[in-house]
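In the form predicted in complex with another copy of the chain, a lone chain appears below as structure tokens.
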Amino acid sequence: MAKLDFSPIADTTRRAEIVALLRRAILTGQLEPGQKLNELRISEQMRVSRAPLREAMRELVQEGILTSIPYAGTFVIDVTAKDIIDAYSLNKVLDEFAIELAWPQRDQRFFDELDRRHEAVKQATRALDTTRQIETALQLHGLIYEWADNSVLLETWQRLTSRLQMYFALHQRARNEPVPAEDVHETYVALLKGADMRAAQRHAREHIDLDFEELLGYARGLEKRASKN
């Protein structure tokens, strides 16, 4: 018996593809917060019937990036400053926990993967591909969750990540400057390779606070705009 292990083949339902398409559109900000999703229009554009589209939308509602009001419609979630604050403060707590769990699990594969993902971030940064930069940075960040070996924690983080990615994308869209070219993850990666777990946890916390400051500025702008309506 050959020891080759195959990866599961791709889901080939329309529903799964629609979910992927919609999620991407939302997380990259192509669909704006609060925007209504017209079922007929979207199903025609995608050349599918409304049934799989609606099922896909139900999934994204549960995923927390769409919201649905019976007989009124399904909308991209609104983003408030408080949402961003809430997501970030929870993220801090989860990060600390994930590092604690992942710490004794670190092995060569972990370090290799860490470098690989770090490299992906740097490459996206050099290419000035902001969307990909956000994606890869979150994937780098997610490594500790994958190594924590706690399925519920991983699932929770993936849900949270969706929102964070959306927030960052909106933030990037709002300010039309290029992204910072410097590498903010160098220290983080080094600490995860080191021997001082507490230091890694502390840095994760502070590192988050850094990006957080930027996002908060954007969030405050949102609040102002909202209050005018």
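Just so it is clear, the model here is predicted, and its values are computed rather than measured. Residue numbers count along the first chain shown, from 1. We call the rigid core whatever largest set of C-alpha positions still superposes within 1.5 Å between the two forms. What changes on going to the form predicted alone:
After superposition on the rigid core, the Cα of residue 77 moves by 2 Å or more between these two forms.
What I would like now is the form predicted alone, since the data block earlier showed the form predicted in complex with another copy of the chain; can you produce it?
Shown below: the chain alone.
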């Protein structure tokens, strides 16, 4: 009988918990853009071994909010004003296209799911849970991509969300608030249920532009601070 070797099974539950804790630390600013992760200190504080911590860090590298530099370590991604301009300008174009494709596909299931996701955002907002609010907001905005029936568009959106979650978190820090207003998505949801596709597309662009200059100013401040270190 041929020898059969199984690869070790990762402790996915523990890794998921570590990923969640690291993501929360990044999105709430405990770990700042450009900051190096101290594996020893983090493993001691979490009371976990280095192996699952490294697995979790690799997952966040793949997700795009950490970056690994050979012989230097793992860092939270740097954020520049140019990065934000690039991502938000792309988001506008993608949203407009996704709404156009999703529009004729809408049905009662779409409207029900839209309401469900909107309520999840509002619950996270009321709880002042920054990380959960960002996650649920991205899920809400992702619905039009899921309904657009275009796999390349959906994959592009999913790659973009890893960056957007970081920028959304910075947006809240720029406002000095843990979460945005509870009613921030009311018009967006109402227009997606309505009959005027152009109005929905126009509002989607305006929604992305909300307090955009404030965010850019905050990002430029981070750049200046990093250049002095």
